[in-house]
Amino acid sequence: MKLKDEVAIVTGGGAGIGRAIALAMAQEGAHVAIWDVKQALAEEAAEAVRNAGRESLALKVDVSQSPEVNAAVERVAKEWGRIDILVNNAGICEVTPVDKIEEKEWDRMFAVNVKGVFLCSQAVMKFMMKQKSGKIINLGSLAGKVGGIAAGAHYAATKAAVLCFTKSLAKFLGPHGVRVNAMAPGVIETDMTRMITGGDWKNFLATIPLGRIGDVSEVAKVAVFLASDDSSYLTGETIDINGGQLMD
């Protein structure tokens, strides 16, 4: 196993990619702390990790509220001793055109998906900076690359910050043992995407080399190479998980 007996805590583990990447984790032998928004779908993530032979905790949390992060990353510190993986998977997306996008959905949007990922690294890196090891793997997009495909200019400028502050952690949190990476995945099918497209995928495949959509399966064995040993000497970088859609 290559996370036996680690340590993670996976932000939105309740559903889509966040519980791909949770369960499998403790298949590879990590307890998991799921931290949801809602706390039915953190529960039933968890009792599926239980399933599988390990540990877990479900916690209602948002990210975007420093005290319930703070409290969220105190219990799981509590239960288990040390906090050896961070999954900044939590996001909202919304598809509203550029021009009719209201100031408080802006806000939303980089409460959530930058400000949550700055608010649960903050919380977890003082027990990682005091092990000397640690790994945080942060959800960034393909859009965050391109400015867009789908969603709205708003979620692809607050990918765009996700991986320009996973390099400036893995610069800070380098000499401390712990490493920084980013996840960038294109077209994955989730419940969120078949939302914004509503399940009609052809003009995507016609852009994707390897034509077809992406599986949640495909993205977690990314994360489990980015929390394993393997990849013991990569830090600040972002991986493509979008079948060829873009290729830099």
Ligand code: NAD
Given for the second form:
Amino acid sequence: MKLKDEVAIVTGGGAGIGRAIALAMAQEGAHVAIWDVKQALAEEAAEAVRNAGRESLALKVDVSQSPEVNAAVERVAKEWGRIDILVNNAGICEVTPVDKIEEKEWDRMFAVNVKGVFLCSQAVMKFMMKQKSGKIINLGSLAGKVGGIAAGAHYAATKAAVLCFTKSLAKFLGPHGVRVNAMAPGVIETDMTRMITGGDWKNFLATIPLGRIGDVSEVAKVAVFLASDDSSYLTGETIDINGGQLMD
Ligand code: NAD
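Please supply the coordinates for the form predicted in complex with ligand NAD, as a counterpart to the form predicted on its own shown previously.
Then the entire complex follows, led off by the chain already shown.
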């Protein structure tokens, strides 16, 4: 087991990529706290982690709200006494064309996708710095490198910010034994991408050398790699998971 008895937090862990990461980490021996803005989803994913034989905690957390984030971090630390892994996965997406984005929608996008990553990272780093170990994994996106294709300009801008924040955080936390990396998925089948495409993938398939969209398990495997000692000399890196849609 690559993550035996490690303690992980997965934000937005109730569905899609986050749920798959939570389960993959549990299968590698981690205890996993599932945070989600939707309590019922968090409960269901936590039950799946328990069924995989590991301990779990379902917490209703909106990552854009610092009191909720700080309380949830304290709760995890109280439960298990340490925090080894944070997966900043919670995110929202809209497809509104840039000339139609209202200020409120822009602000919410940045509050969840960027401020949420900052708040959760800052809240766990005091534990990780004290432990002199820890791994933070951020969900960027292909859109954060090339601009929104189907997703909106505001979504793409938040993901570019996440990729840059990953590097700054990696520089700050490296001397403390904490590694920070990001993943940049292309098109992975989840509720988010079903909303964007209406389930019609054919426009994307022509642009993906592997000729198919990705599965959540294919992102989860990379998250396990980044959380484990298999990636012990990686920090500040972004791993593309896109079937070859972008090669840079
Ligand atoms: P999803 O919409 O299927 O699931 C997201 C989960 O996050 C849901 O359970 C939702 O309730 C939760 N969530 C939303 N807002 C939250 C908040 N404020 N606080 C806590 N939880 C919140 O999305 P997904 O496709 O699984 O995407 C997961 C992450 O991966 C996101 O950051 C997304 O931007 C990124 N991503 C996804 C793809 C893709 O193709 N699916 C591609 C690139 C990047």
